[in-house]
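One chain is shown next in structure tokens, namely the form predicted on its own.
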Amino acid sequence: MQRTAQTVLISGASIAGPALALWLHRHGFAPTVVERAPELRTGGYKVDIRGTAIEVCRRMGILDEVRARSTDMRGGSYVDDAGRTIGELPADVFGGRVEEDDEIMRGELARILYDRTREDVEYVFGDSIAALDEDADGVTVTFESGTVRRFDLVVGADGLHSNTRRLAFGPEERYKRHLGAYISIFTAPNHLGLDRWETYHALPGKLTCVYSSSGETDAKNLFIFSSPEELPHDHRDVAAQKRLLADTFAGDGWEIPRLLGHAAEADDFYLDSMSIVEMDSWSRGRVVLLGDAAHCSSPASGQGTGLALIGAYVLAGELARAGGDHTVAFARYERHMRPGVEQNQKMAERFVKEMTVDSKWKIALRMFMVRTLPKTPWKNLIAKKIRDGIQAAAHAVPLVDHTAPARPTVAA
């Protein structure tokens, strides 16, 4: 008598952990949650729900609050280094949005996440996966806390740096490949006094930006710069990573010594590369990846967020469909979302680089783009072609239906 699995341990309680929390426990699964965050975090950047990403909002009854949060963002700006405007574009334009899609807070929506599924899924925040023993029967799980518990199955949703990708998979160079950018973002008091405004100023090989969304009183500060070597730094040391941000845009203008004195102060300062993961396999034995973990496509793509609500759906469906068979469940969940998944890193390679333009004449030209193309008559068609490309993305990974409820049984 082999048991299929009915424990599932699901490490990481950002977006794609608590989704697939959601999603188990509605197929009769018994999902735990395990965050080495001592609770939720609330913290980060805006983040896009578009395409398919939308319909699973729907499907998990969450569209309404995502959408009651919207960050609602009227348009963006760039400026020159002495503040002056040098021109301004709707927010259709510059985020390539169509009406249906949404904008939300990341934080804002790990709190909606964590909200509809913390009665009936087990969170334990403070620890972290030491060691994984697997056998034919399951998963022996030893915490950092030095608790140890049995699990059907193990599920990594712990992002870009995996501590479960790594204890399963092995060490992370492997898999991560550094795209030569680095992002930071971190909250400061809003001196611009910008509302649903995104406020640009662009450097060779730096871009820095200062926006602030609907309902907030306080502005997230947003800096992005090249490096086409990956830079060694410890991504928990956050005292590093401010003094390699402040040296590295020591002497800009405009704004940027304020904001890198704000950066000092900051408590959810942020700072990693601009990487994707890229594996051969999403899965071994009883353990699986899901999300970032499994296939970053980094912040350029705008669609890491829609993946991972995505691949949450798909997995726990496929478990679901496949009566708990991890086996069969894994391959189905991996074919079904890989060719998606590839499109959108192959989108955020090129994304990348224009984020960061690496000269002066270069970012001229751009700058002459963003203040005549609202003055031009294929301004539509121009904007259209960015949408387009955006939504082929967003729309990449097909959905079937997962909804009914179905409960692991127990094979013979």
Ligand SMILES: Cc1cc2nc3c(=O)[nH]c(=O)nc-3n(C[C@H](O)[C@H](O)[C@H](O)COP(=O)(O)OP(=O)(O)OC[C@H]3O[C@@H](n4cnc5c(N)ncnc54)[C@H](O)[C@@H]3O)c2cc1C
Given for the second form:
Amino acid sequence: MQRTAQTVLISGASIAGPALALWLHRHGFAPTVVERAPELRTGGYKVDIRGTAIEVCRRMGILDEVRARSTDMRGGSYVDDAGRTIGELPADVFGGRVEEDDEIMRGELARILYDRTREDVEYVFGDSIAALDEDADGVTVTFESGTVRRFDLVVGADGLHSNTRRLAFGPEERYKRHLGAYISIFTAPNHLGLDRWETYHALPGKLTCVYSSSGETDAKNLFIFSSPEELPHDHRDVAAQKRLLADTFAGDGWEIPRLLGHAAEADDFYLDSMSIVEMDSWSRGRVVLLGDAAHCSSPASGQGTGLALIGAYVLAGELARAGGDHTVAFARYERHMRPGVEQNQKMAERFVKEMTVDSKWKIALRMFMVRTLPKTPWKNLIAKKIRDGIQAAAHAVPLVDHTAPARPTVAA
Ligand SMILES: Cc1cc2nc3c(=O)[nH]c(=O)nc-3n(C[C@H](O)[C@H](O)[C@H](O)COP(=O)(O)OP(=O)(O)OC[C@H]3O[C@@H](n4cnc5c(N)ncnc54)[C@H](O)[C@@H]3O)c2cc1C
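What's the form predicted together with the named molecule like, now that we've got the form predicted on its own?
Up next: the whole complex, starting with the chain shown before.
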């Protein structure tokens, strides 16, 4: 006699959650995704799909769609306080990109994954896990809405501030390490008339960028600022976050006053600390963490989305390979992912410092490089060095074949 498929509750419907749901459904599990937001969240920055993550997208059958929605960025320039161009860098130099790399808006990718899974997977929006009560056979989950349900397994794919992590492993402060900077991003009118182009403005400890990608009529405004100490900000109090951004950049030049004006009106305003999550173990009993919840590598790595996609593929594959034996599967998943994750987290720490250059002379040196680099004979050498580092990190998690495993039905 065969039992019904294992039920898996996934908390979080951004990238990691729906990607895992897609693979679990394919492997014969019955996933349910719960998302705190009342509907799919579509905000966010452009995210890179590189290296191993490209192959995962191909195996998911979404690569063509991802490519059709590519940001198609041509490059970027640095400007001074008066808006004069200091230097221009093409996308391959700027982003360490190779030809097959992809870049897509985070919200677009979330939409593709959701659309691919919504028919086969149960989605519950506007709810959240309030309590987890595990026993030998499963987990009793109490939701904030008051609903109580049983699941075989629970996966926390609920991001940097994971609720599942807090419930199963303890307070966030134990695992989150602030890297010394904050990032904010929001949509605003494209008043600079940018076309697949990003414009940067740097001050000591601060970086501002405006860009508009393919098919976008609006622009994205991005602010990064250093703050060695973590600020006592509430990651859900958007009004307070907008005030924090306005105060930090008050009195700065270029277009910054105008950009801050748009921040006040933005309805997809995002601000968070650049942090990494470091844990000794990503699972406890029947609960396992995935994506940023397990090992956030911060936006500075440019790899958070890729690692979330790869992790979803590996976790689902290992669950199928182990016939649903979560103890074996969780251990294999973690063993497989961890070295690559740590490599990317190290890279993020380096990149945060480069994004928030802290003195005037270092900025002057950077601008000198920006102005002269495209004209130097070592241009290609330097571009290759940047590219090689980024590509090594993007390929740091090797891929095994999890595309055709047995269905995890268990004898009763
Ligand atoms: C709105 C938004 C904007 C972002 N913008 C950027 C950006 O500009 N640059 C960048 O590098 N990264 C950004 N990120 C993070 C980026 O998406 C992740 O680093 C990466 O894609 C890994 O994804 P993830 O699915 O693990 O986590 P996340 O993308 O962070 O997704 C977590 C999901 O869990 C949901 N959630 C949170 N708490 C609960 C709860 N209690 N119950 C149920 N669901 C919950 C969230 O609403 C979200 O949908 C953003 C994330 C979000 C949600």
